[in-house]
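A single chain comes next, written as structure tokens; it is the form predicted on its own.
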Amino acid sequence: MLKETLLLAKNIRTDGYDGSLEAYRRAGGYTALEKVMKSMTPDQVIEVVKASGLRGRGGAGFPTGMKWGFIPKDRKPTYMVCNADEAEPGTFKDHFLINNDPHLFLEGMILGSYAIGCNHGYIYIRGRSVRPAQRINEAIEYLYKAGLLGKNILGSGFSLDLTVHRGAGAYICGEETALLESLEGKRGQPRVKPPFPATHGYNACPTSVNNVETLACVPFIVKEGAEAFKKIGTPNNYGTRLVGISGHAAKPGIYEVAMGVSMKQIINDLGGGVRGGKKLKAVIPGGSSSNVLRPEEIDIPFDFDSVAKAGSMLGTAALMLFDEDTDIVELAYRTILFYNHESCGQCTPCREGTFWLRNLVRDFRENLGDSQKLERIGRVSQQMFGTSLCALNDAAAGPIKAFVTKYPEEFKKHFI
């Protein structure tokens, strides 16, 4: 029977823990910050994060220490930006952390800011996330009062201010360069890369954009060391993941597991399998932008490399379960409707591709499909891959092509 491996959710699972500064410090919080301020240089912080093998938890899985190492040392100002937008359908792990233990990721953000030489950081969160934004602002206010933010933190000579920025709710602003455009007060559209944010980010200054869960891992790594972090998980996939189980699960919710445990076990042991005793029909493993998997494909390690090898991606570790009664065509239509609506329209293949996929899937939904339209969905999807400035194009095309490829019989039922 699979059990949780508690690292990030340890405090949250403790009875009576309220996420306040006092409760966090009683649980050992900010001891990593004290250690760094007294005895570590910025480069040493970067090196320990590099040595831990921590990969970004926002979806791409890029090594965090390497990202911080790209920041130039001879250019000022430098910025740390936390991406707390969490717009991926099916994903709710970051707000789980923010609502229940906000100081965990804030300590990580302060440590990261120190590492890259940032004196003003930004937390980007969508406007409709009212409670999470309030929690962050309240926590930041207490940090200033405690001398853990502001001028000369803990007498170290290092100063840092944090600002919460409320976005207007565009999915595209989860992409780091579109987020930076929005942060600058512009329309949220992805930038041409290169140059990359590490050298030309916020206000054309060196910038590191990191996810909430990623930053929440940093205090443990700094306090306990890289090797302690690497004892959890599997090679190249170290640490834990917060898995958000939703859909037709018997026990939906957030669970923390060591990287590399079986996806099938996570679904059955933690998620309780499919509700109502029904059969499992489909699994989306990492949020709506990851390709669907059939039930016979889920007995694999739940980590970046294994899920990619299975033809999908770990993404935000948002496991969505669908039972035997699910209409795959309806699911595909709702998916492409979302991406067509959220496309910023800047790149023609994405703007037009999502439009045509939406119309083609809609025809099947209305029992107007045929073999030519089925073939056309595959062709349009294929022509979209790798042809836009950001990953939204692929995030739209990949899942639709996977639905058609893995469940062709579902679409053929809707032929004229």
The other form holds:
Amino acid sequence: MLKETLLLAKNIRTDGYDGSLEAYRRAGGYTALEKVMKSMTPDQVIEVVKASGLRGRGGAGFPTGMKWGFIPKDRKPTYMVCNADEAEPGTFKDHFLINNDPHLFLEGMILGSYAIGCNHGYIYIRGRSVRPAQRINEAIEYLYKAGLLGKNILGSGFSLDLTVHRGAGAYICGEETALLESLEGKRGQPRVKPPFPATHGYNACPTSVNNVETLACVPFIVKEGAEAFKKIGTPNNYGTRLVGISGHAAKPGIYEVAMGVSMKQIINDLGGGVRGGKKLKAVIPGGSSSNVLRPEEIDIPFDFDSVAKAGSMLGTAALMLFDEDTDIVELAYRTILFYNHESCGQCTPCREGTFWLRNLVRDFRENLGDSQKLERIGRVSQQMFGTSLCALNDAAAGPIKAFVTKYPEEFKKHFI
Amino acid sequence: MPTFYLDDKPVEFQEGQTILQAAMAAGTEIPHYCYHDALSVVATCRQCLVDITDLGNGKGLPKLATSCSTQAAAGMKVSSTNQKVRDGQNIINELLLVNHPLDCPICDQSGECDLQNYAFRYGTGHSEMAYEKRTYGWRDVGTFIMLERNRCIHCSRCERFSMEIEGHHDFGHFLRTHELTFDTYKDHQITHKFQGNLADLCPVGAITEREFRFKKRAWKLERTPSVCPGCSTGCNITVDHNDGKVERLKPRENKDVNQWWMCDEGRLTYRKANDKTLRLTEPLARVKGALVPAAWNALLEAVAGKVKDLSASGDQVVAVADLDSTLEELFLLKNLLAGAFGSGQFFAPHAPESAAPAGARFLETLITPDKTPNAQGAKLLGFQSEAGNKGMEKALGKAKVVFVLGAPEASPALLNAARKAELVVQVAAYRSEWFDMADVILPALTWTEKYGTWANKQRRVQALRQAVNGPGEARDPLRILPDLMRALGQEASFAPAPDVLDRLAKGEKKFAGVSWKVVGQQGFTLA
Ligand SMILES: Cc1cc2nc3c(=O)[nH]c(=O)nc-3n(C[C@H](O)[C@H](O)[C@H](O)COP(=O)(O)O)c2cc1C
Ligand code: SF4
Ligand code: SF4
Ligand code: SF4
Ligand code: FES
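Could I have the structure of this protein in the form predicted in complex with the partner chain, to go alongside the form predicted on its own above?
The complete assembly is shown below, putting the previous chain first.
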């Protein structure tokens, strides 16, 4: 029976824990910050994060220490931006942290700001997430009162202000460059790269954008050391993941597991398998942008590399289960509807391709499919893949391609 | 210079140049829409995809890359033609046509449309899209342009022009996904003076010039490089014509003069080039107070006879020239006056110069208040030019014979002074206020019908080239002036503009070094 490995959710799983500053400190919170303020240079913080092998939890899995290392040392100001937008369908892990233990990622954010020389950080969260935004603002207020934010933190000479920025709620504003545009008060749409945010980010200044869960890992790493972190997980995939199980699961919810444990076990032991004793038809392992897996494909280690090897993506570790009654065509349609709706529209393949695919999939939904159309869905999604400015296009094309290749029989049921 | 390899051929590039820029400089076409030399790089149309098989460090890129946003690097290996690239180009092209109306038969852009051209060159030639297309409603967005949004390919050139070049930022994009639309703000009509450039930049028929609407199929047009006559900036242009008619003027790139642009007023000068109502098409002589048609030769002889009868010489002979006369014409006129009469009384009336427009943006300084194309040239050739010049009035008052070249701008006082002369001979293309006092009118070609040069406000000598033929019996002033000289007993014969320019360069110190060849298509700035 697989058990949770508690690293980020340790406090949250403690009875009576309320996520207040007092509770967090009682549980050993902000000792990492104290340690750093007393005895570590910014470079040492970057080094330990690098050594820990921490990879971003926002979707792409890019090494966090390396990202921080890209920030030039001779240019000011620099910015730390926390991506709390959490818009990927199926994903609710960041809000789980924010609502229940906001100080964990905030401490990570303060450490990261110190590491990259940032004196003003931003937390970007969608406007609709009213409670989480309030939660963060309250926590920040307490931090100022406690002298853990503001001028001269803990007498170290390091100063930091944090501002919560509430977006207007577009999925694309979770993409880091669109997020920065939005933060600057412009229309949220991705920028051409290079230049990368590390050199030209917020207001063209060096900027590092980091996911909530990523930052939440940092206090542990700083406090316990890189080796302690590397004891959890598998090589190149260290640490835990907050897995958000949803869909037709018997016990949906957030579960924290060490990376590399069996995905099948996560589903069955933690998620309780499919609800109502039904059979499993499909699993989406990392949010709607990741390719669907058939039940026979899920007996794999749940980490970045293994899920990628299986032809999908760990993404946000949002595991969605679909039982035998699910109509894959309906699932595909809702998926493409979402990406079509959320495409910022600036680049050709995404703007026109999602429109066309949406029309094609809708034909199946209305029982107007045929083999030519099925082939066409495959061709268009295949060809548009990899041709656009940001990853949204591929997040639309990849999963659609996967649905038709892995579940042709489902589409055939909707032939005319 | 460092080198990279494009389709296995070495291509030199400058540090910082993108693959697309270097390829274009080397004469290799990579299809593209959103990229434009004048605008920032957005890399959104995705048509310019290439395959970077080696970044110069032995490693390639797994995905296709946009050549407009990727800098060339020494040793880089790039394919713009392999199957992977072809597939990429095909799908982008196919997707651009998914919602395109394909109304080429009634689209003014047809024949000079990037979408059409690339579809033929890089497309698959058929469409599998069988759904109702996205359509946009009608919008009236500008006084000079038409917007047909259904044809828009969302390249954002129009917006970037408005934001980065023109400055009003009154063109932008709204909504998102396939409903993304480029448009003006609600109810806003663009009224600025540079709207035509939006039509030029738009790679498809989404933005077109009202003036050109439904007039001519683009493939019928012949394009003759020339210079705008609208002001002393002298924007480089092409005169686009067909069947002897000028259909429109389009800017021609010249980094030192007009960059890629021209103003709408300049574009509209083509109307006068086609004008029939004011055009002078036959030689006219005043008989009993009325101008009546005459034969060229007889008229030239009559002029010579009259001049002889008047035994006019020296200051009794005065020339007044229009500032749209070419350098060559002014040079011949000056020679005529000096050679036949020993007169140095040549004028080119000119409105007082107002301050040049200032502004941080290039476009704010493009239009010059001086609406004449060759004021600098006349000045350099020694034509006296200040307006309200009492000297000019006085000289005219004393004149027996006045030669008028073109339709010089003249105050009533000046016209009255000229009226007193015994003989007024005008060489001109159009009727003007001089018409009533001219005794002889010799019909001339206008700027689209002849060769010659003008010197703009930068003292840059730029060439006009004949695009169309003149009407009726109108003749090139470069022929009329020598004919007059010969009738007056001088040795002279027709020489084409390049030859006259050579003589001018020899005879006039300020024009040393100038020749038809150095002027070329981009002009030559005098020392
Ligand atoms: C369309 C799109 C939406 C995204 N949405 C989010 C999001 O909501 N939250 C997030 O942390 N990252 C999101 N990302 C990933 C970010 O671009 C970026 O990689 C991430 O915030 C970096 O943080 P990390 O290195 O800590 O993972 C999104 C990416 C794309 C392409
Ligand atoms: S891929 Fe889609 S969302 Fe991303 S920039 Fe292009 S149009 Fe916008
Ligand atoms: S109107 Fe023309 S220039 Fe503007 S975005 Fe559309 S296609 Fe491009
Ligand atoms: S700025 Fe002057 S020269 Fe240029 S197009 Fe306008 S009128 Fe012609
Ligand atoms: S020209 Fe490169 S993406 Fe448009």
